[in-house]
Structure formats: structure tokens, C-alpha cells
Amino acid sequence: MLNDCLRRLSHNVKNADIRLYEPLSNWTTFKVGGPADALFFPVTEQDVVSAINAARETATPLTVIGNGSNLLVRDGGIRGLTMCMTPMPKKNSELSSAHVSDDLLVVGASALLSKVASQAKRASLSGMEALSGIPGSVGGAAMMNAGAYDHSMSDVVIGVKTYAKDGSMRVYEDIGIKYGYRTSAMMHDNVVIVQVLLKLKRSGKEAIAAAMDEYTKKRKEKQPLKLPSAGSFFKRPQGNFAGALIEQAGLKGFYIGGAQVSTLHAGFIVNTGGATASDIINLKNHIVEQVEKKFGVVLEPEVKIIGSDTRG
């Protein structure tokens, strides 16, 4: 099944970058996770289509990940074919390009938010400042409506080009994207994003740079950027803040194995060194249990948890 899939994929993709049993700890910001049976790095839209088709035709499970910044991969890794939408060093990738047209940015799904925000600044386009510090890809951010400091991707995304798991192309526009808090129509439809259209606003470079600097300062002061994490681990509960509830539950600094509730911001779970995915999941479960017990609020993970507990 997988071998047949890889043969078809290698035949259709020139210089295919496919890595067998690649540890996903190398490709997530948490720095944990077991191996992918096969990890594929597409550089063109056609590469994505080829992977989708090869997986479908051989009944091979297909998992798609972005830059690994809002992701926890279990210790057993991922079976089948995993497609990693992240910019590859020294490769001219169609999927990580960004082109300016008036007040629009046409961006490949693999482009990093930080680089797109910098390009927008150079073009005197405002709208990406608050999002510039999120260490994710544009595709992943558009998929889950990532956000920070009361700004989100839904503020700037007006179109998304995707492919369904049957290989058909589907374009989402405006209200059809159905953005909500950390959700979208694309997420529910289980499609693969290849391109995102952003609508920004004209502004002065100095004002844009000043805003980006201010957001960067806030992050450095309030977030545990020196330790591996996946950002805010839990969604914001209605009328409250996950970090505040966790801290009030007396869990700031609490740890299981190498996983710890950050001493700087209780909304973050950090890898203090040598953590396993199981450590993080067990800590997550403990936090949810304690917060519900003390406040009657059930915290929901914002971080996506995928993969198998064992290699099996």
C-alpha cells in the first residue's frame, strides 16, 4: 500500500523529497513526536495533487501538516504518507512564494507568516502586524483561523484555493470560508490548502514597523519563547482566559515528566527538555480535570493532536 503509493509519487514528482521513518520531533515546534512512515515535502501545487492522487489510488492514509507550530504528534508517529507544507531551505518553492498586487497578497500555503508580514511591510501594506510573530505557515493559519492580540486570519483572508482528498480543486471565497474562533469551512471539509489570498490596507512603513515591534515586545515579555511549545495550548473559554483559570487552579509550574505549565504564562505547556508527547498529553488531561473541578469550565485544546501512541 505505502510502497505502491511512494512509487507512484516518485514517478510523478521530479526530485521528490521523501524521507522514510523521519522523526516528527524535527518538524514540530514542541520538539516531540514519533516518526512518519513517509514524510513528503511538496514544492509545487502539482506536487500536492500528485500526493493526494497517489494516496487515494493506493488507499494509503494521508496526513497533512504545516509548519508544525500548533501541533502535537503522539509518540508512535504517523502511519501512511505525511505531507509537510513547510518551506524547504535552498529550494525555490512555488508553495512558499508571495506576490503583491495593489492591496492584495497572493501567498502559497507553505509561506511563513513572519516572512509574509515582512513582505507586506516592505510593500506598505498593513494587516499582518499582530500575526507576524505566530511561527506558522499561511496555509495552516488560514485553515484554523489563527490569531493573536484580538486579530485573526479572518481579518485579512478573502480567498483560499484548496484540493479535496478526491483530487478535485475547490476555491473558498468570503463568507464561504465560514470563519469562527479557531475554525473554518476548510477544516471541516478536510481539504488541503495550496494558496491564500489576503486583502490588506495601505499604510506607512514606519507605522507598520512600529506596530510589529510593539507586538514582538509583548511576546518576549509574556510568552515562554525560549522553550519548545505549540503556543497557547487551549482555546479561550467564553468569558474567560485559559491561562488565568490554569493559574488560579494552582497549576503554574506544575509538571509531568519533561512537560510543564509555563511559569511565565500558564496558557502554555512547554517542553523543558526530554518531554514525550505522552508527558504533554497527560499534563493536558490533568489541567482539564483540575480546571473543570474547580471552576466548572471544560478547556478545549487549540493544539491539534494527531498520530498513534505506539508504532504498532
Ligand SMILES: Cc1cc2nc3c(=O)[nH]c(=O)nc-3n(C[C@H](O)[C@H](O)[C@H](O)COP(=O)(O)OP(=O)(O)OC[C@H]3O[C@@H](n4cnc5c(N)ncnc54)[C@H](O)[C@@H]3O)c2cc1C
Second form
Amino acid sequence: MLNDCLRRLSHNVKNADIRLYEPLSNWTTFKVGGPADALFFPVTEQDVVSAINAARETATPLTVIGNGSNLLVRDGGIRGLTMCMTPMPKKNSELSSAHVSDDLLVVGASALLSKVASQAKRASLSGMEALSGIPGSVGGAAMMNAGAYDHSMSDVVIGVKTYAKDGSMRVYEDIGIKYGYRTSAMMHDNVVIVQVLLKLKRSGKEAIAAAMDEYTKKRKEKQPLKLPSAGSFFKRPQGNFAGALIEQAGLKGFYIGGAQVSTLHAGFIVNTGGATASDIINLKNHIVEQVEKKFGVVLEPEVKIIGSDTRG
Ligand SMILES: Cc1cc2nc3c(=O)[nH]c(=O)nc-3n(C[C@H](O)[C@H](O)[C@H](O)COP(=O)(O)OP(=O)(O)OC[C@H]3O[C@@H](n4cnc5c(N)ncnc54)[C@H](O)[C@@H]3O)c2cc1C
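May I ask for the structure of the form predicted together with the ligand now, the form predicted alone having been displayed?
Whole complex next, starting from this chain.
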């Protein structure tokens, strides 16, 4: 199944970058996660289509990851083919390019939000400032409707080009994107995002730069950026903040193995060194249990937990 899939993929993609048994701890910001049976790095949109088709034709499970900044991969890793939509150093990838046209930015799914925000600033386009510190790819952020400081991707995304797992192209526009809090129609339909169209506003470069600096300062003050994490672990419960509830439950600093509730921001679980995915999941379960017991609120992870517990 997988061998056949890789043969087809290598046949259709010249010099395909495919790594076998690659530890996903290398590709997630949490720095945990077992190996992917096969990790493929697409460079062009056609590479993405080739991977989707090879997986489908050989009945191989296909998992898509972006920059790995909202992921917890279990210790057994991921079976089948994993496609990593992260920008590869030194590769001139169609998927991480961004082009400005008037007040629009056409961006490949693998481009990092930070890079896109810098490009928007250079073009005197405003709208990405609050999102610039989110360490994700544009595809991952568009999928999740990532957001910060009362801004979210839904404010700027007006079109999303995707491929469904049957290989057909599908474009989502405006209200068809169906954005909600950390959800979208693309997430619901389980499609692969290859390109995103952003609509920004003309503004002065200095004002954009000042706003970006201000947001960066806030992040540095409030978030444990020096330790591996996947950002806020839980979604914001209605009318409350996960971090505040976790802190009030007395869990700030609580740890299991190498996983700890951040002493700086209780909404973050951090890897203090050598954490396993099981440590993090056990800590997550303990937090959910304690917060529900004390406040009757059931916290829901924002972080996507994927993969298997064992290699079998
Ligand atoms: C220090 C830190 C701070 C953070 N701050 C914030 C914040 O302020 N706000 C916020 O919303 N998030 C925050 N995050 C979480 C994370 O950066 C965002 O959710 C980001 O949008 C995830 O993008 P990614 O490319 O890393 O996606 P991944 O984590 O790789 O994947 C997330 C999900 O998207 C899917 N996906 C990714 N790319 C694609 C694609 N091209 N096509 C289809 N599906 C895809 C994956 O299958 C997965 O389900 C933070 C994380 C860290 C580590």
C-alpha cells in the first residue's frame, strides 16, 4: 500500500523530497511526536495533487500538516503518507510564494504568516499586524481561522483554493468559507489548502510597523515563547478564558513528566525538555478533569491531537 503509493509519487514528482520514518518531533513546535512512515514535502501545487492521487489510488491514509504549530502528534507517529506544507529552507517553492496585486495578496499555503505580514507591510497593506506573531503557515491559519487580539484570518481571507481527497479542485469564497471560532468549511470538508487570497487595506508603513512591534511586545511579555509549545492548548470557553480557569484551579506550574502548565501563561502547556506526547495528553486530561470539577466548564483542546499511540 505505502510502497506502491511512494513509487507512484516518486514517478510523478521529479526529485520528490520524501523522508522515511522521519520523527515528527522535528516538524512540530511542541518538539514531540513519533515518526511519520513517510513524510513528503511538496514544492508545487501539482506535487500536492500528485500526493493526493497517489494516496487515493493505493488506499494509503494521507495526513496533512502545516508548520506543526497547533499539533500534538502521538508517540507512535503517523501511518501512511504525511504531507508537510511548511516552507523548506533554500527551496524556491511555488507553495510559499506571495504576490501583491493592488490591495490583494495571493499567498501559497506554505508561506509563514510572519513572512506574509512583513511582505504586506512592505507593500503598505494593513490587516496582518495582529496575526504576524502566530507561528503558523497561511494554509494552517486559514484552515483553523487562527486569530489574536480580536483579529482573525476571517477578517482578511476572501478566497481559498483547495483540493479534495478525490483530487478535485474546489475554491471557497466569501461566506462559502463559513468561518467561525477556530473553524471553517475547509476544516469540515477535510480538503487540502494550496492557496489563499487575502484582502488588505492601504495604510502607512510606519503605522503598520508600530502596530506589529506592539503586538510582538505583548506576546513576549505574556507567552512562554522560550519553551516548545503549541500555543494556547484549549479553546476559549464561552464567557471565560481557559488560562484563567486553569490558574484558578491551582494548576499553574503543575507538571507530568516533561509537560508543564506554563508558569507564565496557564493556557499554555510547555515541553520543559524530554516530554512525550503521553505526558502532554495525561496533563491535558488532568486539567480538563480538574477544571470541570471546580467550575463545571469542559475545556476543549484547540490543539489538534493526531497519530497513533504505538508504532504497530
Ligand atoms: C508560541 C505559539 C503561539 C501561538 N499563538 C497563536 C495565536 O495567537 N492564535 C492562534 O490562533 N493560534 C496560535 N498558535 C497556534 C498555531 O500557530 C496556529 O493555529 C496556526 O494557524 C497553525 O498553523 P500551522 O501551519 O502550524 O498548522 P498545523 O499545526 O501544522 O496544522 C493545524 C491543522 O491545520 C491543518 N492544516 C495545516 N495546513 C494545512 C493545509 N495547507 N491544508 C489543509 N489542512 C492544513 C492540519 O491538518 C491540522 O489539522 C500559536 C502556537 C504557538 C506555538
